[in-house]
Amino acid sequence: MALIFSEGKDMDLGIKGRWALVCAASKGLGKGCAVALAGEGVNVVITARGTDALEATANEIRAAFPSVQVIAVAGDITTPEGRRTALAACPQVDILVNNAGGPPPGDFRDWDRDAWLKAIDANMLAPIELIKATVDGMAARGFGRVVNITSGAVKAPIDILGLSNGARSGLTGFVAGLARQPRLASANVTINNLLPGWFDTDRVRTTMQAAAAKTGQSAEAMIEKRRAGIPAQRMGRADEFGAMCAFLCSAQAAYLTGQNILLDGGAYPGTF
């Protein structure tokens, strides 16, 4: 497949058409991810547990790509009946945006069992079971992209939100075999993992509010503190973590799969 540029146009991504499921697509990495993918022509349903915020966003995106279709499934996609309404609110899945907010922050000596299996729950056997029940039909029909937003704390752990660090850690290494499979990689279904650094969300300023509890410092402080340490000097946008998602769903990124996509403005300082 050759690619064509053209001055003063933007690649076509060639997914216009396709059908996407987006998981916590609400507010956002995950509406950033469904704007971002609504906006190269693709369809999607969008799910949240939040039905008000839901419903608000699937009319931006409606006003913002009037010739897309966009369904609103509200619902909690880390439950069995969850994903069943959301899997049967989507036509077939083309493309499949893993996501679900993380487990809260803490010390590991507070969390019980419970806490352990919620998190695992959530953030590995939720991704699996939507895995599970889409990669087949995706290889049937040729064409497949599955994102799953997880975080940079797989590259390098945050201590305080433990719970994170080890039920995403467990999905990072199942998807590591599963998207090398040949009878998914041979069919043109992609796997790979998006791991998001410092983004200015609710659920970093949720994080930043518990570690600061726990300093005596405002939350305001520390993310000043952190955003510094950050070689871009700046906290990421939603809008830029979903160009990266809908850059690997795109037909240009076919021949990759099974990687950790790390968004972090540099942060991280290893070389690997």
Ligand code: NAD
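So that was the form predicted on its own. Now I'd like the form predicted in complex with the ligand, please.
This part shows the chain on its own.
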């Protein structure tokens, strides 16, 4: 049996030259995943709705990793058109990182059918459509990795995030079954979910500021309070998130499928 590691050598994730479609990747966690994959020599197609931040991120990745190809595709990944354009730009999807903005917080008494359908479209059906478009090709080629960015709220629901709890749990249940299809699992196609706890991204900063404005506290005071409740005593960083994503996409992670990996600095209090 060949050894994966040898003394004095950095770990090679064995995915150099592969193509990844990383959705919603101009900022935050998606960007963290795109950067980490590019750092492993993976060519990336990155998407976001607007062009400015997307082009800036694409140029940043090109400058840092000149040997990889980086294609930026503007479009809303929660629409059929956005998905078509993203898929058409990727010569071959070996790695799919599903991501999109999260639904707004609120009280379920205020949500009508339309609010639910928007959340389900964005955080359940969009990833399922992209999985449907890509996994059989991955299986035919004998390699595929799907990573869905979901949320720690799937494991420990937060009441005001009901739309997220509901839509993402639907995706999680679906993935649990699909990942275990022998025609995928035996063909070296893995599907896993990455569950962010509390990461320092634009979204989190904006949400904290909005919450602070409502309660009259400062955003800093709210951040400090939340920080103190996390065993790691800090927010996570997008590059830490990206590193775990890259590992899930590695050749070495071939036997890891259908799992929910929580990255939360120890915040979830359970044994499992």
